[in-house]
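Next comes just one chain, in structure tokens: the form predicted alone.
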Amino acid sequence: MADNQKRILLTGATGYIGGRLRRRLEAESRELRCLARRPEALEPQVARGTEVVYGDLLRPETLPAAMRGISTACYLVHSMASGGDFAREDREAARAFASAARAAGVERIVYLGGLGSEDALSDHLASRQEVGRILRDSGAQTIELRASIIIGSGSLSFEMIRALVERLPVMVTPRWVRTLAQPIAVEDVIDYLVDAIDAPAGRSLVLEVGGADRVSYGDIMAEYARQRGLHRVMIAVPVLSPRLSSLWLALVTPLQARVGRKLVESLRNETTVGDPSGAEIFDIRPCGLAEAIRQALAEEEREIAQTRWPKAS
């Protein structure tokens, strides 16, 4: 049974997954505390007993007090998005973070990560799994999820694909789309991320988490076409290199170019759950693409007629 009264601090809850779970916690009235660097953006957005509080990953002084009572610490934060270098700017943020919550003696980190062989990994799929490892160096228990592309609307992945779809008829398609993968949705991701961390106590675990299909990211963008009824055809090509592919997205994505390139240089790694017994101790089924896209795109009609209904009225 989960202990709802522990206190859980989250990081990233301005973010994609962060604010998911965050949402999700407070429907369930846990206890939480939310880690932002701007807590007066943060604020208005959070429920009544949610507590915010200022901090910096990158400010290892401004994280003790943050820390203090927390039993379990979720870390949902990455650097893509960074001018500078993103791998160092993750390995900083991480070990300021392993460090307070050992001094804080935090009992479990939650953590999500990617999925990817360890052999030839992309910078992006690399630097992931570091902030795992450096995690799990902190004593405390660490579930780390490894996913692969997930699949929702807003999610980083997923709206490079829909942009693609929706904006080129005619595709000229690099190596990568043939990559396989094992796309998850987002409503699974969060479901995994509150049992983990609801599990017992016990050792660190790195957990492979996927959906129910494995398929290759030139079938995503078939489902995605003929879901929205769109005739779409591709052209594979030999080669492609990440510099012009990144290039290509820029002209059709609304991805900001530099977190473009990190997306395509991942591609190349197949993401596919090499090892699943670990996630089968969360009595979780995961839906297929299909469903995946399907609750992706009526998520997006909900958002719209919600957005719509003020000005209606």
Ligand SMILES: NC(=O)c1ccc[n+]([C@@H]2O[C@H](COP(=O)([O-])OP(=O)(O)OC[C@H]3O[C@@H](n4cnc5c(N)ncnc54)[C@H](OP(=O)(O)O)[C@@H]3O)[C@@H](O)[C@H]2O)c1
The other form holds:
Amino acid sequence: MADNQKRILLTGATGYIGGRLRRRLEAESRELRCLARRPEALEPQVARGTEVVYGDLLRPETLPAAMRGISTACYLVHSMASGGDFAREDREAARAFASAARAAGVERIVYLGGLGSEDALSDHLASRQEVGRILRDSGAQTIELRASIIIGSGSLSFEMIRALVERLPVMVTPRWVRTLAQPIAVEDVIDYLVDAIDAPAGRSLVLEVGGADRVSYGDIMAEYARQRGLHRVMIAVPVLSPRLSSLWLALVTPLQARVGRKLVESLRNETTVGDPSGAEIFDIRPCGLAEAIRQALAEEEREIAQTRWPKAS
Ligand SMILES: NC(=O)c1ccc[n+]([C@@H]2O[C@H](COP(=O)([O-])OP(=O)(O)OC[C@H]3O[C@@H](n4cnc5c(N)ncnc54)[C@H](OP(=O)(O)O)[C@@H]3O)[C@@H](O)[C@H]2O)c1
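What would you give as the form predicted in complex with this ligand, now that the form predicted alone is on the page?
Okay, now the whole complex, with that chain kicking things off.
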């Protein structure tokens, strides 16, 4: 049973995951405070009762006021869109957040990071796991959920796949299309985050979460094409390096090249669940790839319909 009296601090509420979590928590009438670098952009979107405060994790002096009276703080932030050294910025952001949480007596931190257990993790995945360690060092009980690619309209990694499949009838595909992932539907991720907020007090946990299917990135593209009724040909070549792949992505997708490049370097790392037992404390049965893509496309259809006929909806 949710404790609706707990005050929750949400970071990343202008982002993809944080925005969806905000709407879910508002639908459940939780006491919510959102920290945003541009509160004026977020304020018009939030429900009555949701507090929006200015804060920037890279400006530690802005954090004590945001943390005051908070029992659970959600960390849904990354610096990959910044032009600087994202690993350094994410380290600084996590340290500032952890230190402010400790000083304010926050009981729990909930963090969504990335799967990957190989020795040679990409800079992006290694940084996501470093952030988890820093948050645990705060002394607050930290629940770190680790996920692979999140399937949903607006999720950066899903949008990369969509852009490629929609634009290119014939794809010369680099080696990473064979890397295994465990894509998860965004609604399942939100369920896990809400359960992590509501879990009974205890020790810090790292929980690996994934959808029902282990598939390659090529399989994800093929399933997307199948559901969209697109005939696509993939020609695998062994020679494209991650760097070349990222240049290739920058050419064919509308995403900022710098975010795409950092993400694409992670595509060489397998992101599957090694130990599912931790996440089994939650009663969630994530769906498989086909259903996750079906949900993403169906949601888009609804959004398009609402934009076209706002009065009718
Ligand atoms: N999407 C996926 O497929 C996926 C998969 C696995 C894990 N995750 C994890 O999920 C979390 C959220 O990712 P997302 O996909 O929702 O990212 P996103 O859409 O790019 O959102 C990032 C958020 O971080 C905020 N932010 C960045 N720097 C900040 C700072 N210095 N201070 C305060 N806020 C700052 C941004 O705010 P502004 O609006 O001010 O820029 C934005 O709200 C991340 O930890 C990510 O690793 C995502």
